[in-house]
There are 2 protein chains.
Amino acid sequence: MLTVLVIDDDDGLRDTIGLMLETEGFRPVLADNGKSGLQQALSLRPDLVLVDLRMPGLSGIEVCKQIRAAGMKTPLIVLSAVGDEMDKVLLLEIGADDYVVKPFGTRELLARIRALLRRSSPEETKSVSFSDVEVDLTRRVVRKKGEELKLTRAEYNLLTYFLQNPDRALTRDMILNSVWGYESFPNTRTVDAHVVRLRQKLEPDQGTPHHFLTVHGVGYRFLP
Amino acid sequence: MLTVLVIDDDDGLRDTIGLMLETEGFRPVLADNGKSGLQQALSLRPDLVLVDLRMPGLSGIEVCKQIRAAGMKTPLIVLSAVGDEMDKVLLLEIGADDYVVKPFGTRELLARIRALLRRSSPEETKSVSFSDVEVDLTRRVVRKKGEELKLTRAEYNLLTYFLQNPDRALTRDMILNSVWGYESFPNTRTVDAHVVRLRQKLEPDQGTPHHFLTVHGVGYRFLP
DNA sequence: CGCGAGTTTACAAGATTTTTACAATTTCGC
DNA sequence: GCGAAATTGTAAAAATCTTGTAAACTCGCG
């Protein structure tokens, strides 16, 4: 019998899912916050984890990351609310395998659980691409026209941030906060310096950016 | 008549397998938990053992290890649930010979049992290799160009962790968590120290790593 | 005690990040 | 359109961070 860990602070939803899993032949284990959920994930080693993205305390993002940081490869489904920005890149960044947007039917959730369990055994390589650039999220390697090229940590982080926010005007402050975090306070010009290097390394047409566009007076916009 | 020991906590499955074995001309012996299964394995000396990986109490992993620790060479098949990470290295680490993913058909299980009995008579050595390095998982010995070299316990554990996670960017924390476990909290630089020694002992081209690559700002990546 | 394995420390070498300075470009009032 | 002011591009210098490595240290054990 397969154990499914459900981490969600919404009591009603958590119980609903638990009941559904039980009737469908799974063994549900419930956690009502990120901290205890993470502990159970690590000690229990469940066959699959469902985790709510938005929780007080330890967020779903953190839970996912730490589960992966502990070396566990357990299939992981994120439950996200409607407004949440949820894309493939963020998903892979935090190590999740799939996501379901609330509100969802139990049928849909079940289908995704089964699908994930079915395909989770063979190791998939996870990558996203745009134009002639391919970003391999598990290897942390970037290829342009198939040939591997080296990005530094900041460049790589910036790139994945752009990938997570395609076609949106992003201020330098937004970028700094998201990519550099709240701890460090670099000059906003730092962003420019790194964008320059991304362009040098990734733009197909040197001299005229096609992907990393500048939004004058604001910041940048990434166009896949 | 060949005796087959079945260790599984799932009553239905255990009985199904038992029945199947009986009709196929084997003598099945059933155990519903790891502890009694291990005892029976040691006292009964069966010709083959089927063991469920995930059981309360003594897990299948432990059962396998202890059977091997007791010096028994009995063929051993692991029954694993879908989500379980099950690769050649782990399999050999714990001393199992084959595995079947649940749910499985009795035909498939039977075929594997027969195949294993057929080839289990001649002593097989179990190893994985990369470049000119050969890792003998049963003997816990590493050879480079055929010549045996000594790895310490930590070095060996780190190496097998790399072997289990080829071609993936691994953070120092992931490595620490998986190789050193949650109990001890060594400095992350400890990882570096051990990687250095693995490189010194295993890299063919001293000075430029071909297998133990560093991912600057992140950790390491092992390339077989 | 002395040994061996494992861990930490220290520091040099190297890589990356940030800042800086100046050139190029864009914006905007006229 | 013109020119000043603001903004951005860019390369190179400066500051910081990371890693490789060896040596020092710790710990358990015969």
Second form
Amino acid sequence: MLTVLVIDDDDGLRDTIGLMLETEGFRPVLADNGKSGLQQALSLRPDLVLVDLRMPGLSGIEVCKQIRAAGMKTPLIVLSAVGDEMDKVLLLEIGADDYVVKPFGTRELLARIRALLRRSSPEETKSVSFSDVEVDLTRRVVRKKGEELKLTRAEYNLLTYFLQNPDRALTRDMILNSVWGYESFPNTRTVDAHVVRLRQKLEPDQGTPHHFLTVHGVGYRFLP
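Can you switch from the form predicted in complex with the DNA and show the form predicted alone instead?
Keep in mind that what follows is only the chain, not its partners or any molecules around it.
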């Protein structure tokens, strides 16, 4: 589970982001000021940091600078107000990787977080295996019994979402939001149809699924 540190003095926004992250399978750590946030960044070494640009005391600008001065390459996303001047030069100066302007939607923030985590992941080949299936996450290649399978983009994205959330009950709405990018969708049968296709292509016996399980009244669970 990836850890995301949220540093923001706005209690409501900080708690909302924390709940969103937890719902999406991240481990949120919350700090209400720059000083404590910096201490947690240096001690916990999170996978990503969200930091408010303007905070009393130690500002987000200083937090970013000190994280970089400590030699940490942790991805940094700055949360800035509408009137803040956030250009690429300032981002480079303070060591941030991206910024999101308040107010923002949860879908936009999640997309930025996931995109930055993908960009900052190590370049070496990463693969995941279950049963007789091997998924090469770097090359986006899926093999079963050594034979390469043809998956659509949506099928592959759904598969990787399951791989990132093993043994966890996932609602159809969570899957739609994370895989298709929608916070609401008129027909959750989209998820059901794609799970059926994954079972057909990846299960040893699609009639008796062992990996892509239905959780009645909830959604689905992936068991490696």
